[in-house]
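The chain that follows stands alone, in the form predicted alone, written as structure tokens.
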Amino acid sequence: MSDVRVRFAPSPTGALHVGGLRTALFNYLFAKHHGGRFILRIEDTDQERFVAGAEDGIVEMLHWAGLVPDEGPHLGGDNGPYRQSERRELYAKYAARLIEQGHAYQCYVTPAELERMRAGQMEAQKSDPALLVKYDGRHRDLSDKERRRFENEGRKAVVRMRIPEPEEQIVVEDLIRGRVVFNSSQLDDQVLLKSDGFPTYHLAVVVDDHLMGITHILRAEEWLSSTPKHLYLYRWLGWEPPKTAHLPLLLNADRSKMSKRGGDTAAGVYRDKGFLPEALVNFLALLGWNPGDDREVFSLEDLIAEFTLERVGKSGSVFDLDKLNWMNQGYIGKLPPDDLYAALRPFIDRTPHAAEDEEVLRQICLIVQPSLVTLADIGGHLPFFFRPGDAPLAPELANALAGEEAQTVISAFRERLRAADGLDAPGFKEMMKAVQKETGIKGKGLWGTMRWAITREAEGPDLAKVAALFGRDKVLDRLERVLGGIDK
């Protein structure tokens, strides 16, 4: 299957949805698994919903996720142009051919007439639920005289496909859903070309997929019901249709459909919140696809090697944020020091912090690395390291440190620290062992006390590493303050 060609064809009507990124990912994995081509096509024919900058945002997100197209509007290729707005002459050409063949016709019905027609059908549907709300075909067989009259009235025609009569069954052999049968009586005379000359999705997608040599269409389940209309167009134009695979829905925790308008559904939100692209890609791959065993962590290269449509399910997959958080924390925890700092630096720059040198910031990143669920969490950790030593203690903490046991522990540690030339993490631990042996105090009475005295917090990262970062003099100053009553 080295001739596999797939496409990801988003509309630039807003930010890329995580469901769209999952669709792009499955297309990419399928193409690369078979040594094929992954094509980006921008379906920008809906001029009313067009959002300036959306196309650039889509391209940026694909590159961020590592899903770099082989052909596309920013890359070129032998099958361009790759924006539908630049291919209008092609759609007009094939719409004219369909009219000439009798498979399409010009319709002059006005928006107001369509609205009245649909309102009447919806009213009739109340007494007969089996009735369908669809175009009633009133302009299917206009005479030349009637067409001229409508044009003289200033009406502009759309081009509609002519669903054939009598009715027939249309069979879709889907690579995920299997055999799906539709009845042509359920289909509408769909608009193919709008009055402004722009095509609808149905005409453009068929023309483009054929001319771009697309062999497989992997798209969202919601497009399955449109497939029969596309099969008619392929039949009438004399083209072999690509194979189709309709992907399962993404679901919210309550198993409702994940909408573009609900919650954090834009893929860029997860990037901006500090999710690594490797983690998000790994997570999305498992929403609908499984490797056949209990493995959950895959690199992009692993996914390419193992991805097959046979392991894509039909049922919707729940977008489990807790699992994404778990996966992201795991990926962050494995980052080498330089990669960790590079990933965290943009989030560090968003957070006010003391003017420390880069080496200090690098050490902080390593100390808190095990605690980071997202990269953005670094912002909550930085104040901990830059809080001044004379910051007041919470009353309950001050009372605890004034107790006899706490004072004994702090005094014993202070004496050892005074005698030391410096302080590193192993040295801190050795001193703590010595204090435990001397005082007989251990557990929270030992470690909790020292954490409170040094960090002014009840919880936090590895205390030995924090103490080593603060250094001998800073730790000693904080212990002296507690023992000297400065913080009381």
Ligand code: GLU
The other form holds:
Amino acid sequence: MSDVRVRFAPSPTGALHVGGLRTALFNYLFAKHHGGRFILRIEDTDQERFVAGAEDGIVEMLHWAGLVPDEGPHLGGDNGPYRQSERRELYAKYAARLIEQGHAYQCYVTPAELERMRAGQMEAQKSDPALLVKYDGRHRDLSDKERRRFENEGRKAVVRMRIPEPEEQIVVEDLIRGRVVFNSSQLDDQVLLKSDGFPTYHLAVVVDDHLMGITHILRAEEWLSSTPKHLYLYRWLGWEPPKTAHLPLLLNADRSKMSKRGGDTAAGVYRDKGFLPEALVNFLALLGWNPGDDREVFSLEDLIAEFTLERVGKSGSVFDLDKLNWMNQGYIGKLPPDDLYAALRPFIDRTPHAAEDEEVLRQICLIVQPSLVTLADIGGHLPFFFRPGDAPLAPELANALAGEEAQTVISAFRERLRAADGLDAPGFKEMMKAVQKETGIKGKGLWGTMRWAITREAEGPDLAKVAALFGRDKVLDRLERVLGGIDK
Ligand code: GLU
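Switch from the form predicted alone to the form predicted together with this ligand and give that structure.
Full complex below, order starting with the chain above.
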């Protein structure tokens, strides 16, 4: 056991994004690689963006992906509560301490006043582009009398951090991005506590990361610019900041930011479309991390063994759906029969064939296994196996099967099948070989013809397996129909 403690800290504002799942994965891998702990913390302080049920959805997706936290709101632990809405006294306490020390102050500026301030600054910026749009510090040094006056007016204060003057350089030594230098003059007097008593992200994240003993913060790159503000809070509260590692962006194929697009960005959409958790995890791991060679297939255990931050790059990674499809097909192809059936069963349940004989369905799953890109693809394969024998043949097919060569092949095969007790895949191949020898017809003339006659399709899964699944009688019936002219 090491003392490494990391956290995944989503806000329950909707479905878990694939980018969020990647952040969770990297945290999990880092923790497990170092024998440390992976903590789930729910950052639910933004009442306006809160979505009921979102937390459950996030927990469910983490479990689905196999990234089970060691501590969290649903699991407990020694450092809870793990929901920020349940930790409000803590934030109030540290906000009060910061005010007492002079590092924070109460600000009574109303939203309308802030808006006017902003509009004025934006106007001024037109003639001087170097001017910043930010809080102008007008309530930094209110007297007690002024404060009372605002309170008597019924105004409610927010608490803001006091970015010190004179300006200084704040250096973030990021484990991925290296040394990043910020100038304090660029920083706003950030609100720490809102007028409703809820903390902002900035105060809550610092208080919680410290109190929860977080040693490393792995999070999306968009939070890098907040880090200098957090470093001030650590300094003022006399706490040692955790190390940070800001993960590279996820990009769409056109290299735009993935978080900026609607579409299929919810991790749950991939589950519902029939991607296996192993495939999605493997795929997400390679978005930012690389093993240093050209290997691409990694189980979660492999990833835990190999994951290090040194192998996480700075540049954005493209979310390449073709690659995810390829990976998923590979993982589906390797599933043992029982696991395959269990994975496919929910997708079979969505089709009109859900009530078919289970043994037949199991066989079908095995037959189509190599061609499944997603689990949902099973739905497109099932009708093929359940088409009634007397369904009319397409005219071109009927014509082709009526030709001399086709009739020769089919009747030669029929004779052999009649003489057999049953039909299995090796037996089917044997008979085909014998028919080839007997008639001298091979290739498409043999295999294509038999495929048409048996399945009524030009393409499909392995014919010997399909024939074996249909069985002697059904295959014989289909051949008789073609020979006997029933279909013509
Ligand atoms: N609550 C933030 C989010 O939703 C967490 C940022 C962080 O990890 O510090 O992404």
